[in-house]
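As structure tokens, one chain now follows by itself in the form predicted on its own.
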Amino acid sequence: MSPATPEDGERLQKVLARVGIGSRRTCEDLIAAGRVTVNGERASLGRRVDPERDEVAVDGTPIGVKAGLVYYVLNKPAGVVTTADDPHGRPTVLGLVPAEPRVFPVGRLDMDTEGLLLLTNDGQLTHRLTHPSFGVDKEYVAQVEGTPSRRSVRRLREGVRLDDGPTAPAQAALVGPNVIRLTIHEGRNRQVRRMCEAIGHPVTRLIRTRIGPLADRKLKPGAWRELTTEEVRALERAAGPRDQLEQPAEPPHGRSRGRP
């Protein structure tokens, strides 16, 4: 990726200020302190960048600087599918958020699963959040049939064998007579449901309550909001550095990785 020439692009501090890193003066101080890189190289004051091409990081955390990037969190209700289009005419998550600019879901929740879902047009961040190498934690609350024993919950913590192999160790706790709080970092298809079924307690209701550092207990089912700048930066940190991954040209369309 070729850096912008002195005559091209926008001043780096202006770009950083526009995406909410801080005031322009604060951004100038960050650059002067050597905390900002462009395409992996430490930036200096006066540097110009092309937001459509250059990769900018602050303290090693990549920052989305392309114009028009948006980030939504949706509290997905049951009965809504996590696809861009549905051939059966069922309601989709895209019908619950603004039509423009067009966004795509980050990962999937199956039709009957409720809870937090990210939607964005930032293909780079989407790729990193869903890539198995980084294992961003996702927390669920599962209402199940019967009351799991301590041994059953311990099996979830240690990993259970599924038809596609054993699961990684998870965080699991019984928080009610028939309610399990489970945190996983894998993204297999219907994984939480299959894990609970494997210990003999099928799920009757499933809600995702946290994605990495992001949680929102006040967001009502079917409601959405834009992420704050700090929330986006926290997700960027949780997703890890870009240079360890192959980069997709565009956000994923339609289907994406497994559904809990």
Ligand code: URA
The other form holds:
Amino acid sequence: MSPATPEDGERLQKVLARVGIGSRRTCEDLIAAGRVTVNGERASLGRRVDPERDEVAVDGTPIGVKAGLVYYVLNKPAGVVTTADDPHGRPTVLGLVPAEPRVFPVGRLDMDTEGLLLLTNDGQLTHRLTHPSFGVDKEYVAQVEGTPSRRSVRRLREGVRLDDGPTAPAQAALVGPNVIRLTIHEGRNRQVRRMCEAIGHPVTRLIRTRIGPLADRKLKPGAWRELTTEEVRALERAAGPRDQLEQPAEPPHGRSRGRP
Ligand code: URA
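Output the form predicted together with uracil (URA) next; the form predicted on its own has already been displayed.
Everything in the complex follows now, all chains and molecules, and the chain you saw is the first one.
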């Protein structure tokens, strides 16, 4: 919904500049060039918006950062569960990030898996990133028992048979005598562990090193940081256009977008 009167809301170029699109002057030029839309309609200079409600996009890509929405990347250590509440009282990933505003993990990592995990209160982005039809690439480094042969690694690439069906083609390479780098876009339960098990090389340590465009080699285990505006926009792009959703994205926990 747009501001009730033309004087309400914030100037579009100010909102664009605040989320890092460019200087106000650059943003004015983008608007004048017709590259900015508000709720799907081309915006003109002088346009005001409500950043909480209006959907602003540049070249068709939503600017991605709305007031009240937060995006964290955590380097999950082993031994921490990816649920909001653990009935067994084990430490959870939510204990490692700020309690307010409340965020939720995007997908999950097994308790013993380490590495990058996104947490956000942006239910729509969560839905798009975890929806099977848009699954973004996720890269893992798996330490395994023994040294897989070239043939075994090729099997990972071409797809292995699991009890819930064959896996889709993946990228796989042996990067050390007992270390495999594997990139998959499906998000099946314990998928990497089961794939390695299927080729006869059970995983002894598993680390997620990339989620779509997002990687961070410097983030220490247990540490988190906010995503940059650019990173949020890159994830938005990787998740695919919003209008491809089959149905309106309901946040996973009954919360509405922009209302943490
Ligand atoms: N695959 C697994 O086996 N475990 C994870 O935690 C993530 C992917």
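Take the two forms, find the largest set of C-alpha atoms that superpose within 1.5 Å, and that set is the rigid core. Numbering follows the first chain given and starts at 1. Since this is a predicted model, take the numbers as computed values, not measurements.
After superposing the rigid core, the Cα of residue 30 is displaced by 2 Å or more between these two forms. In this overlay on the rigid core, residue 231 has a C-alpha that sits less than 2 Å away from its partner position between these two forms.
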